[in-house]
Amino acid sequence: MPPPALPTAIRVIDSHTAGEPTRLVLEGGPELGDGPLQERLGHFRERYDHYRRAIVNEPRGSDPLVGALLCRPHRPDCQAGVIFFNNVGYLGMCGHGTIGLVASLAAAGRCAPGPIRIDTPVGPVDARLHEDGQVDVVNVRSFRKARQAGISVVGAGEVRGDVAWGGNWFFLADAHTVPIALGTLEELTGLAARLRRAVNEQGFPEVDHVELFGPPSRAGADSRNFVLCPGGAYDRSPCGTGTSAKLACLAADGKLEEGEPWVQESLIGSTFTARYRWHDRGRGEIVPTLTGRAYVTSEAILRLEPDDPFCWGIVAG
């Protein structure tokens, strides 16, 4: 815990893409300085993981909920700067946050419909915001690591699936026995904690989303998933990083052309559009990018003050 201090206001604007909140941190956040964004994020972690706690985790927040913390660039050809945080750590890109993102700079008038070039921990990313609302995302390169490993799961026996990187690691799988639906949350639930335990202890301790599929439930939709993110819950939206990876592991199958359009379901109905040019077709690298709508739903005024015991989140545990 740190040490006490002053009365702290932090002004954050929350949106939602495709059902998935992102609460962006417009003012109030940690001074982390204007080294590149990695570096930065080292900084996040190892002296201020506080605020990340009094941002994202109850009573001021919840486990679905990513933050955002909107930072200086370090590159000269981007116009912002941004941090990805969750309930349990950090996160390299974030599909769905960076439209919630794009959405929140529009509402709070620091961007307008046009291409915008972000600086994230894991390499710069272009978007564009369009006149209806839509944002497209060109992702950070993405690749199939390896294909169709066999993984023992208990109460499963083995699973096969694909370990990818779209901006954070998945174990993607077919979800066979259980159904993609929300009266099966429970069982998907299980099914994927167990899971990204074996994926770990049996080769794979990089791997921190596990993404399960299943046929779509509407009219369009080639596909239709569940994403375990890394604090324990759910992604409500397609999940954008999420949907990277599947898409580099169709491209490398060859079931899915360049410029192709791959509309990804998510366990709520919500959809993304995307598409994939080739990066370098010989070692399997993609450039992925995703289209989707983010909906700011509230401005705020976070206070942290120094009598709360509850100043800096619950931690489980």
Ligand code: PYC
Contents of the next structure:
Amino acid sequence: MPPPALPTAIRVIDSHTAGEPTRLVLEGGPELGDGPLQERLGHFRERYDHYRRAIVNEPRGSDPLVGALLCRPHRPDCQAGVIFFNNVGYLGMCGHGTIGLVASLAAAGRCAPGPIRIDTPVGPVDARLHEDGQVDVVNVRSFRKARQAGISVVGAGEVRGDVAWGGNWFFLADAHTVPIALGTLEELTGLAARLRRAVNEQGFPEVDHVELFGPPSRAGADSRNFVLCPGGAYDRSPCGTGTSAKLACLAADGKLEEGEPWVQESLIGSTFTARYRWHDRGRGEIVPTLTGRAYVTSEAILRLEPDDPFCWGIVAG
Ligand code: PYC
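I've shown you the form predicted alone. Could you give me the structure of the form predicted together with this ligand?
Every component of the complex follows; first up is the chain already shown.
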């Protein structure tokens, strides 16, 4: 039998969650089988990485865009499955992306207000779509791995911060020297990139996101953040997995009580509200819930023309 022809069209729904874009792939993505989502992510990376580039890299995508491949769930208790990816690779979980996924499924008539359980490579995630469009995401178990690790950074001296898991790995530090504001974006990006390199070299090779904090600019918010994503873009949203990692640190330090709301503001002034419950207090493990809203921005067919030299995306050099 000849191999199946490559699809020439990919059906997507684009949305943004608190400013951060998500592209949901409904049809025409790679066929990854029915195994556990972690195994399917491996197939995606090893055999079909060109699809990732075609979907989120330029010329069809952009650096901050997160792709979400809709999959059949492996776990029988889930109604949908998803694999998240970005301009340089794959994400274990994505908070803003899950909110975008639910809003886009609703726009496509594939989910209604109420609960939906989603299979991801890092475990099942419970979400709930409210009548007003808000989405709650009960994220994966989150915890702090290291408290106030001292990291030497060229040009910035020693920076102290926590290393925590919220579905992705984060280094979290207060930005003492650079204000968290759009006007300082270049400085923040440079500092966070140097910090990530130093954190990776100084004992934490798993960290691929850096989150810097400062005072909020909006009434009602508790903090404002800047999040550097693995591919160099900053998160326009307050970052769902980053906010989960923050809550794990606040809980471990006794600075936020179980059930108490934490309003995290992003660099562009958008917010998520988050809360947690203890999963295992002795081990410092929490289960965070994030609440936010996504808006659909377009429904499109991506065309793959075989004679297009950039059909499979521009690869950063
Ligand atoms: O919301 O978890 C998130 C996220 C991760 C990377 C970009 N957004």
